[in-house]
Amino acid sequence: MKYVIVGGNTGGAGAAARLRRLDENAQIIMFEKGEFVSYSNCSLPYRLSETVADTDDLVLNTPQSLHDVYNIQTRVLSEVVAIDRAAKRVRVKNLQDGSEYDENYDKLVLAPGANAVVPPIKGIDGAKIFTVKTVDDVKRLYAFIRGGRVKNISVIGGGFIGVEVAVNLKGAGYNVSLVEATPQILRTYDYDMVQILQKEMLDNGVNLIVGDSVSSFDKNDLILSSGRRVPGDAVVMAIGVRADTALAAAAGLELNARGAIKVDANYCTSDPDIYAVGDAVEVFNAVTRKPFMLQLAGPAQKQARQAADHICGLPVRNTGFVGSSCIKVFSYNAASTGLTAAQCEQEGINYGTAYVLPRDRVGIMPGSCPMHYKVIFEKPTGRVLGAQAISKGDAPKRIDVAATLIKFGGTADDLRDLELCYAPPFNSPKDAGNYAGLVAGNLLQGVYKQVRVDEVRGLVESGGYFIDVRPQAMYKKGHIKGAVNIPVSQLRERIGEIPKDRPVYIHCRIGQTSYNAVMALQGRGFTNVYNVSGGFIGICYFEYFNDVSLKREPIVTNYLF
């Protein structure tokens, strides 16, 4: 058998290695149009801050090492320009000398990945534009910023690459502006959660601009739709990627409406002798039960293995994907899995949310810090649909747990009951996920009512009645404007001060003591009391970035972080 693979990074190299393990006698040829194969593309931004000390460190395998270990013929700077399905051969162009030749195949695996999007914005030809998609891209950008008088760098796009590039350039000592056209960065997080990360960007000196797009360039300066000018010496374009499927389209393979290659459960395309994996394909969403596009390295590796297994006659069990990811934004670690609340709304799913803010370990332990944790669950079943965690502690671990639960169809009760490792330096007896499961279960059962942090401003501005149950000394340090301070220790003796003829919104520091207050008041006959999820700390994190960037009137007397 002769296997030909188009694309030499995550999906392509993974398929080639698996095919060799399953078939020692096969001929395997892998074509890559770039100079490098099998590199850590997720680590590319970290070269800019020299967290990755040398560009060569990004390369995991070379053509020689792939030949020596796997007996794979790897041809770099070789672009497959056409597929002749009837003859089962590909046309290859040697990018070094321009010559072309044909290579036949028994089975073909397409792993072309995706290309960075660089739109034709007015004036772009006069700007120093860079992308961060390949090792070559990073080599070029690194050489430019280190070799010239570069101080100000603009990054366009607030997805994973844009944020990681901005963070690493700032860590390297440059003045960095990040411009995102939508109202927030990192759409894998809900608007309430992402405010924590936007505040962190602001606190670390990144000029973060959201809700404003680039309308033109004046050399390396950005001119935004608002008329604002962002000066710069270089521009990194990170607005997204587009599946590289021109080859598949020209060959007549079936694509979806967004141009991704359609594959079956075995990653076989509409041609039974051609498979496709990675960023260029459409996969199955295990939560929505619908096809979607997921451009992540972990899923690409799994797809590559399953495609190779099917080619070699092994059974494949495709369980779909939920979309788990994480990112480091300066001192914060953030992770998400499954659906966001925004995606649930788009899908028309009846959902609820629980936001908790416990410590990531026992509070008296060194390094203990808050864990912002949000779970999204289906109503009325309680099925966990998604989760997000942000902390200076180990947020990805918590989301790994949630991702596992989602993959197996778990509910809020399952999340509540998970028995997780505990010792004071690592966790609390009730993990953040356990807390979120408890809260979600209470909300599903109608035990109490809540308002979210993103609802508080509107309630304050409309004259809502807030009770702050924190101690008086903490209240004096900072509180919601207009809130009445009734410490929980005085609640029962001052119950006559609390109105029964209007909604009452009760908060504490993080939402736990106020929950106790709500339950106590409900036990005294109150039916109009609401707990503020996330408490005063959650409110401060949600409000801060917009207060500063929009120069608006705060609803708190002082922020407490």
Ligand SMILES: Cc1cc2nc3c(=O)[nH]c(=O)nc-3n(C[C@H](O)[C@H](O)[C@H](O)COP(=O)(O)OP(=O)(O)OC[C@H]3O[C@@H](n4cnc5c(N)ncnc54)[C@H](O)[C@@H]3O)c2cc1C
The other form holds:
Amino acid sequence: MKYVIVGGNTGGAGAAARLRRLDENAQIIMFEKGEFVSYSNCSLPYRLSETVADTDDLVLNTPQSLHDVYNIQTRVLSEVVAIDRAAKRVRVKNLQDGSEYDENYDKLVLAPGANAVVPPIKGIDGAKIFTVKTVDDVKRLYAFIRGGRVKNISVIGGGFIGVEVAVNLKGAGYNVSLVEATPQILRTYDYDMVQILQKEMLDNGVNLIVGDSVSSFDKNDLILSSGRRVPGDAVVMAIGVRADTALAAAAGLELNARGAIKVDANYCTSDPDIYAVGDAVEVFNAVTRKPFMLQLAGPAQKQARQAADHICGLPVRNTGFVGSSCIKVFSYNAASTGLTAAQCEQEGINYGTAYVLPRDRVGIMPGSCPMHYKVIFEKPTGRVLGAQAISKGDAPKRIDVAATLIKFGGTADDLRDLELCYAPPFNSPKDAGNYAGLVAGNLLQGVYKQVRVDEVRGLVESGGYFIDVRPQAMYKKGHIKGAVNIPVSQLRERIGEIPKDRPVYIHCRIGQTSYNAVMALQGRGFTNVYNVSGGFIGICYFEYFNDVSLKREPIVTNYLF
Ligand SMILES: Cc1cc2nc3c(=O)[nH]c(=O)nc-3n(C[C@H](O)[C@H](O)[C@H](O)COP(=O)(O)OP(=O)(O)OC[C@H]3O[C@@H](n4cnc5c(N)ncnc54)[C@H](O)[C@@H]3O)c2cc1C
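Mind sharing the form predicted together with this ligand? What's above is the form predicted on its own.
Below is the whole assembly, all chains and molecules, this chain first.
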């Protein structure tokens, strides 16, 4: 058998290696149009801050090592420019000398990835525009910024690549602006959760502008739709990637509406001799049960292995993907899996959310810090649909657990009951996920009612009645404007002060003591009491970025974090 592979990175190299393991006698040829194969594009932004000490460190394998270990013929600077499906051969262009030749195949695997989108914005030709998609891209950007005259760099696009680039450029000492057209960065997090990360960007000196887009360039300055000018010496374009499927389209393979290659459960395209994997394909979403696009490295590797298995006649069970990712934003670690609440809205799913804010480990342990954790669950089944965690502690670990639970169809009760490792330096006897499962279960059963942090401003502005059950000393340090302070220790003796004829919103520091207060009041006949999930700390995190960047009147007398 002769296997030809287009694309020599995550999906392509993964498929080639698995094919070799399953078929020692096959001829395997892998074409890569760039200079490098098997590189860590996920680590590219970290070269900018020199966290990755040398550009060469980004390259994990060479054509020689792939030959020596796997007996794979790797041809770099070789672009596959056409597929002749009837003749089962590809046309290859040697990018060094411009010559072209044909190579036939028995099975073809397409792993061309995706291209960085660079839109034709007015004035773009006069700007120094960079992308961060390949090793060459990063070499160019690194050389330019280290050239000596660059101080101010603008990054356009607040997806994970844009944010990682901004964080690493800031870490390298540049003045960084990040412009995002939609109202928030990182849409794998809900608007409420992402405020924590937007605050972190602000706190670390990134000029973060959301809800404004670039309408034109004046040399390297950005002119935004609002009229605002963002001065810069260089621009990194990170508004997203588009499946690189021109080759597949020209060959008549079936694509979806967004131009990604359609594949079946075995990663076979509409041609039975052509497989496709990675950023270029549409995959199955195990939560929505619908096709979607998931441009991440882990899924690309898994697809590559499954495609190779099917080519070699091994049975494949495609369990789909839920979409799990994580990111480092200065001192915060953030992770997300499954659907966001915003996606549930779009999908018309009846859902609920629970947001808890326990510590990541026992409070008296060194390094103990808050763990913001949000779970999204289906109503009325309680099936967990998604989870997000943000912390200076190990948020990805918490979300890995949630991702596993979602993949196996777990519910909020399962999350509550998960038996996870505990010793004081690592966790609490109840993990953040356990807490979130408890809250979700209570909400599903109607044990009590809650308001979310994103509902608080509206309630405060419309004169809602808030009770702050923290101790008086804490209240004095900072509180919601207009909130009445009844410390939980005085709640029962001062119960006569609490109105019964209007909704009462009760909060404490993080939402746990106030839950006890709500339950106590309910036990004494109050029916219109609500717990504020996340408490005063959650409110402060939610409000801060918009208060500062919009110069908005705060609803709190002072922020406490
Ligand atoms: C800056 C950055 C950071 C990232 N961080 C993360 C992360 O933290 N976590 C995560 O899960 N994912 C991350 N990703 C995404 C992840 O790298 C991709 O999802 C994954 O690499 C996709 O694999 P692929 O094989 O489909 O495409 P790629 O890895 O992009 O490989 C495609 C290769 O095909 C080559 N090619 C294309 N067309 C042809 C042709 N016609 N002929 C020959 N060669 C061709 C390209 O040159 C390229 O080398 C990141 C990506 C980037 C760019």
